[in-house]
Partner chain sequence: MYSTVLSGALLGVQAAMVLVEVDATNGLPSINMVGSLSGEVRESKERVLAALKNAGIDIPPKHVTINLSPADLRKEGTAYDLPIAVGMLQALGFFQKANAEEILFLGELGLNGEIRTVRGVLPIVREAVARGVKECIVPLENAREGAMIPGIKVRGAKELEQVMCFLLAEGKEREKILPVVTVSASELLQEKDPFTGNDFAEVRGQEVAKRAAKIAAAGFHNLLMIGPPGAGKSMIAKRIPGIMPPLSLEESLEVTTIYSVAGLLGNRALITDRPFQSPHHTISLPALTGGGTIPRPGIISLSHRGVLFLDELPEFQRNSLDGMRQPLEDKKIQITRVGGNLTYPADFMLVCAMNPCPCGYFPNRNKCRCTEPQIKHYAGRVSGPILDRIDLCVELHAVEVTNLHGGYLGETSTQIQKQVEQVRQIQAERFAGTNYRFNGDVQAADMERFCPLGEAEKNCMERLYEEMGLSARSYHRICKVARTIADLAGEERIRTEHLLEAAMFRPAQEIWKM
Amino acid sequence: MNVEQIYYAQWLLSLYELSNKAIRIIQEKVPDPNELFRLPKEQLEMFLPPQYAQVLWKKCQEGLRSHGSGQEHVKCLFEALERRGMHFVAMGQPEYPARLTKIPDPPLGLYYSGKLPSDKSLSVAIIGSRECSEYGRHVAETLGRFLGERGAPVISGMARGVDGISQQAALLAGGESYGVLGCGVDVCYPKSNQKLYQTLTQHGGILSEYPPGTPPLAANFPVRNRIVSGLANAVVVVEAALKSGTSITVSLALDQGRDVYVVPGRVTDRLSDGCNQLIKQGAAVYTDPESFLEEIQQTFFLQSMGPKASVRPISGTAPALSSHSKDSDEGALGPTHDAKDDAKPSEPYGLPERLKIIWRVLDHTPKSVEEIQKDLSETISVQECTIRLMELVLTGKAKQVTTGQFVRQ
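Isolated structure of the chain on its own, the form predicted in complex with its partner chain:
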């Protein structure tokens, strides 16, 4: 694919009104922009629906007026894009993510700022509810951080809730993350993720198939989800209600042949209904980041290196968490406890017993002080309980999620 063609593709893609199918037809019928710009409207209508022809013809006329020739026009527009720090990659270019070429209806080109995800590394899409619970937040954070530490890029939609949390965690752990937007790459949506947006352009990338300046239209979001799953080797669903955008992504991911892992939830939690439903239908269950990574690594290496390649863990898979042998003084973790269970939080080391008893009743679902006090084996006053809880917060072993509710950290 030569430069001229890339310019041309970019220009066609920037015409938001045209469908992907129409663009493909145009590229096929009129490969040269100069020729296209000179075509009369009637001729365009011969291979395009009238409303598309109208739009295209108008744009061509505008282009001719400003730059004289089609070739010049598309080149100028492309350069303007680059000057604003945004890039464009067309399908067919070697940089274009290879994974996307294999999905149904791949984007004809991608706008991006920052980098494009590499095909060589194993990447994971983490998706879930915008209104996530404290449990969802915890799982998204843990997985994001873990993948960040292991250098596996996290792909997501930069939305509120699970998306943003997992990406933020990956970046904080020093990893890479890519956000696929349903608006132009120069538009930060939602506004509350401004910081994440900035970091993503430096340690990863912001991707979109929509031209810069496209507003966050509701219709764009389900469509971009195919890119989220398309760029990843596996998709993890953290929390999803029964009817949600997440279920769209899951069905797209299955169409693309991606492995879908689901975080199970309690049957009483409405926010986990979607996840539990998926498990019922046979989705893989996510339990802890380590075993998850191990499983997808095997598939990844089998796929990428062919059947002959040996299966080996990528560096750093050895348990990084400190072993529990020293501090599991009471053997409270039971006989089933083996090396694999390291992902389960072991008792924090060096915590005095008076704080440990509180820590043990804490959970990843928020509990009120009264609930915590009731669950304690010994009777201590509410007042004493709050003091110890706040001590745990200060030592980073607990988190005050709202004024009166705490979770294990």
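Positions refer to the first chain, counted from 1. These numbers come from a predicted model, not from an experiment. Just so we're on the same page, rigid core means the largest C-alpha set that superposes within 1.5 Å between forms. Compared with the form predicted on its own:
Remark: with the core as the superposition reference, the CA shift of Cys385 between these two forms reaches 2 Å or more. Core-superposed comparison between these two forms: the Cα of Pro40 travels less than 2 Å.
With the form predicted in complex with its partner chain already on screen, would you show the form predicted on its own?
No partner chains or extra molecules come along with it, only the chain itself.
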């Protein structure tokens, strides 16, 4: 990938109205920005849906008015980004995290401040409730500090509660941490984590697939979770309710083949209901940082030896819940995708009517949240539509195939 292609990729990704699928099509059909900026809207509509063609044509006209040529326009925008202390890496560049290239729907590019995580380091994603208990706080802090002292980067979403606590502990111990945001890298969210945000740019990094200036929209956070788990070798769930954003991350981690470890909680504690449910499904029980790190180091080492390597669970511990785990393909998180299921047209049995309404609109052509909302038989907000879609994903009745695009499962 040459410099001009990187400029071009950054500009396309900055057009948040376009889906990843649309961007891939544009790059394939028109690899030269100068050619793209000269195309009439009618020609764009030959390979793009009308709404995308309209947006793209308008942006091209704005660029021509600003800089005279497509190539100069995309170059100037990239240079402006760098002057603001932010960076961009496109898929295909050597610096792009190799782990993300192996997940479903990898981001086409990443904006970042600070640096990118190294694929040579064993990384751990620590996730959990924003309203964590003192018990959850203690576990997150202890594990984050332990990993930080041993040079294992902590990946999380910089949210309140478990995320921020574990990341702060890793940094205070002299380690690295990386925050994946559901907004632009120039937007600190939540604002209460401003100090953590600044420290991450110095001793790790802030990453996002969303262009600078993107506000923290609710629909962005479930999507960004695939990057949190995708950058890690293993995921540790500290505290989670039954239906939460943490459960979405776990589902994505399983699709990516990541091992999931869970901190058990009291059966009377609602913040541990999600964790205890995952343990019933076969997730490994996290008991202490020493044995946890020992086990994932074995897995990390054997993975580096090649695809034929395998690891036996340490005596006395359950195998980590993974995409190959016997119990991971059924249960609360729903069945894993099987191509044979595509032929089943009947409505899912036992699905609540409010979710069936969404399911009926879906088919095997990817649709955005806005397109789904428009086709519904009832009027609901985009936020409510997104929440219902995530529930369908968790039950295995829908699948997110690219950023903001869903199909029937």
